[in-house]
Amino acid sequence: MITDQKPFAVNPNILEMEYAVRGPIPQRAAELEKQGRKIIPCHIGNPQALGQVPMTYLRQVLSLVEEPSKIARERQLKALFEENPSSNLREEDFISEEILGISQDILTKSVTGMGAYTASKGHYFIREAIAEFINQRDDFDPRNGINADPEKIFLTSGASQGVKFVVDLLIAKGNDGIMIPIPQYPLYSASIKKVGGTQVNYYPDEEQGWVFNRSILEDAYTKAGKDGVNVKGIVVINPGNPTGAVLDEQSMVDLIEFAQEHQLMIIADEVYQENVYQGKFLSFAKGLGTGTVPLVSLHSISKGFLGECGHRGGYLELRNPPKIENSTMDFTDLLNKQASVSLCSSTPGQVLTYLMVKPPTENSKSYQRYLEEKQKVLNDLHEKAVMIREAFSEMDGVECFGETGALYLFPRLNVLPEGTTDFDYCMALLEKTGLCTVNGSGFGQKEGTHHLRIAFLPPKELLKQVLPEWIKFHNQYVSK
């Protein structure tokens, strides 16, 4: 006799995640589509879902290293090519010698090739090209002890594993906590909620461009003791997401001094380092120097001028790894347990990420290609986020704060019809114009502001339509 199916009990904690970006205003703007309707989706920051071309030096490469028999046969037809001057094909038809030489020696180095496990914190050969890359980028000298470690980074399938690994470690009760800044990227509070912990919350000053200060970390801090959490960790994310903002140096000093104070783990969220348009990053691991906080810092392939999302790579880097309470090991050796869990990471991110922290040398032909590529993609994202930026002056109650950074704007609106909210407005602004936004509650906002986030990735040809579309919208949505 068949019966109905006995409902089964599930983690509540993951029945009540919320992840706005992939949310009920995505989830309708897929609707639409499979309706016919044109959509630009600007709720995810995926740049090569909307046009940008993949880096051809790490295509180059990857292609090679999965399929190692297009080395030999490269140099086959090169040889052939020259010894037929005649021949209607030019130089620039061949992989470049100094591409076959680099997709030769990862596949040396890697042993195994591209289809088998690696070591679980990845090929170490690739953990040492990421150490070299932190060390020039923060200019540390091996000399002064504070050089990165190859044996403390972590290959990742992009940087969200690594801040599961983190969260997972860091929450061993539910009154334990980790400050995250808000708004914020919705992956920080959904890992907080899966593992059972609590989200503390602290507030970067919007009109002062999204910084902080000593006062409002210890105003989170204490009003968390006062409700019985244990804080052990502090999330920051620079440059901003959702906000896009560039952090400045003073607020990086501030947090680094209170996460002293209070022995907090620092969870620096760096991967849009390369995202910032006018002025230079400055890192965490630069910012700690010789300082004993324990530092976490992520990076990944996905953003910055690579945009390669679908490979998921990424790493993260630990310093100052804490001891682990009645136990002989530290805070490496249980991140080396979780990253043995999952066997590896993907090898594919792997290899972009080995490519990512060591482009080609300079002055070579390849060189002067991904330079031309890298700059245009920056500048263009640049142009973009300015193009939107002067749009939101020709709509009413629309203004946005801090240096442009990552590849978002956050802007407040500032006057909404009386009743109705943030999600409202950008679930009429889809089904007006086809433009895919994230309302700001959905990454968490002061009380009684509304804003919404805009991933400034469309071409710029297809934002010169919208963006009239838009300010028309809004200027007749806000005064209904």
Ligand SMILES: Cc1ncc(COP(=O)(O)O)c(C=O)c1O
Contents of the next structure:
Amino acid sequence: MITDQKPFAVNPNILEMEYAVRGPIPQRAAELEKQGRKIIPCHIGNPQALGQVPMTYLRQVLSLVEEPSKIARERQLKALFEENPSSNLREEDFISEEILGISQDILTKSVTGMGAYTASKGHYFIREAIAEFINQRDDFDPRNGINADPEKIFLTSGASQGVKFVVDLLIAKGNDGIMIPIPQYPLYSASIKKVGGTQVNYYPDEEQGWVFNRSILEDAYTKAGKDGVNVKGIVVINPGNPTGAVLDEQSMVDLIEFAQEHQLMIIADEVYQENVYQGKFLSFAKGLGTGTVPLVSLHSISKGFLGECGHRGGYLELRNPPKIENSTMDFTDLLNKQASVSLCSSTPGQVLTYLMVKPPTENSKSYQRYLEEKQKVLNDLHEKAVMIREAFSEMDGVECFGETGALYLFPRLNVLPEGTTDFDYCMALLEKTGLCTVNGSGFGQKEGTHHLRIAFLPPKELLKQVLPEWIKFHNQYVSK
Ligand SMILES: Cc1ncc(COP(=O)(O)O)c(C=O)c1O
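Given the form predicted alone above, I would also like to look at the protein as it appears in the form predicted together with the named molecule.
Then the entire complex follows, led off by the chain already shown.
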């Protein structure tokens, strides 16, 4: 260490900012791993880190657009095979003409290839495909909905970047606030903290499956008003993180009416829209209909059944962009400015986002394999969630509310030894079993309650081994 160096004064907001999913428990897990311990990383929704297999369709196309010469090579090899059909190879050993065609088409439309910056908002053809996807998903009808507009769609390097763009714009002064559900995904608290804004908590009702209503929202809003906070927006995460809960329609209606009345922007984090295991996902865009509330919706390639977290892709869609005080610009223009400063989102992320919104169609050759792989991932996830929930029923004082969605369970620990916290519990669980979870306090929780969040991602075989150990650990820990 250089001793004569003067300490730097840095942004105090960043000094204070917290991010539990990469906090002390995962840090301890990394230390234990270095010492040779087997760690089961359930602290983060990072599916491929736990063995989830990438979708063939996405990876084949991505590899071909990254190395276009392989398209011609693949065709040459196939021609050789056709001339010499007695070889040991089979037709399935070659990348299909359909995939080669899609890859070629992407390269043609992107014009400048994978190594060049794109437009700040992302490639136009991808934004068009996203608009089409949104309209199809929401059964768009001009009589009761808004047509998704490619000009109001921004490709982002993961949904996280989209959230930061919006939070940066909304918070102008220290008393500007954004309402967030408690418990929340710490991206929101951290992004608000970073720009020196005010986090305004609202508390969905855990025992009713994490639903909320007007009075829950109004209470939070009124309290913030009394504290001098100017609330600008409200975040909703559906399906939820960390709760995993799937939002009911009435909560959605109440939230939209509430936002309308108080002129708030809705930030709908819908990155888990494919992770609804029973029933159907309902988007805020659809719920809004022809309503005039400003709405930002976020989606990502990181979750669902793709799990392409490392490739950093996603999009932000804006509806009813508000005008800007003292300016001729509107919110879309300013988001564009934000995007321009980042130049553009990653091109592999853009391509994977394109493939996410343009999966193989039913009559295409790739469809069957795509469907099988998709269903395998989603069925496995659901089965794993059920296995973990069943284990909770054998743990003293553990209750888990809400329909299963997203990639997480957020059980409440009703019994903990005197003087201990959920942080202590999770740390002890890690030390004893290698299971790395996150303490409920890392997401915020109602005063006096204790929880943990577990991502239901480990392979079933591993869960079968570790769940009995967890049950044993739990029942011993709480009986202290
Ligand atoms: C609710 C929620 N929003 C956003 C993100 C960020 O995802 P991305 O990888 O797309 O940045 C996550 C990641 O876990 C999340 O859980």
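Numbering follows the first chain given and starts at 1. Model, not experiment: these values are computed from the prediction. Rigid core: the largest C-alpha set superposing within 1.5 Å between the two forms.
Taking the rigid core as fixed, one finds a CA shift for P322 smaller than 2 Å between the two forms.
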